[in-house]
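In the form predicted on its own, a lone chain appears below as structure tokens.
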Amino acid sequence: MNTEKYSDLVKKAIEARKKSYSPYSAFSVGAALLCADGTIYTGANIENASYTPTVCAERVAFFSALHEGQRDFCAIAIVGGKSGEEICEYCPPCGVCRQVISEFCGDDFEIILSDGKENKALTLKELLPYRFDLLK
């Protein structure tokens, strides 16, 4: 897949990461979700002392877009790493985020990961080949 077309999306995810509230894990994540109409919604992980109410960057971006009426999505860029440090490894979405993505996106939805040097594009089907889907 051509990841060059997503370089701006990755930059927006990197910017979103700066807004992370992650005092417990010290691991900050940013996400940028591209909608079919070109609108981009960003998110950062937000933690809580009791952990359960913690929310991932990907879900913040998706839920913001959904709240605004968006339902058609093309791709999401995700970056993450130790807070206060440069990104140096890929940060794929957790299982919960993969399932949330699968609720609203098809198998060909692109997930762009960056290690700060290179971008890698994967499809939802590659990351979640046997997804739980009651609507099909």
The other form holds:
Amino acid sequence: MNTEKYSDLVKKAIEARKKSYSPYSAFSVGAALLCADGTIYTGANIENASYTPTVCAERVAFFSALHEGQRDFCAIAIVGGKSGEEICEYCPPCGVCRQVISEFCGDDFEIILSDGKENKALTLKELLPYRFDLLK
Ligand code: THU
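Cool, the form predicted on its own is there; where's the form predicted together with tetrahydrodeoxyuridine?
Let us now look at the entire complex, which starts with that chain.
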């Protein structure tokens, strides 16, 4: 898959990662969500002393876009790694985030991962086959 067209989206995710609040895991994640109208919403993980209120970067980006009325999404770039260090490994979305993506995106929605050197594009269908969907 051609990931060249997503290099700007990945850059925005890397930039968003700097705003992560992750003093408990020391793992910072950034995400940049591309909407069908070209608008990009970003997010970073926000942790909590009580742990469970923690929200992943992907959901911060999605909920911010959804609250602005966005409903059509093309792709999300996700980057993550040890806080204070450059990214060096792919950071695939957790199961909860995959399910949230599933609520609003089709099988062809693209998830772009980067290890700082190369980008990898995966579809939602590849990351979440046989997904649970009550509205189908
Ligand atoms: N995290 C994300 O932001 N996105 C994911 O898909 C995986 C995990 C965050 C949650 C937590 O703040 C930290 O990474 C370590 O799990």
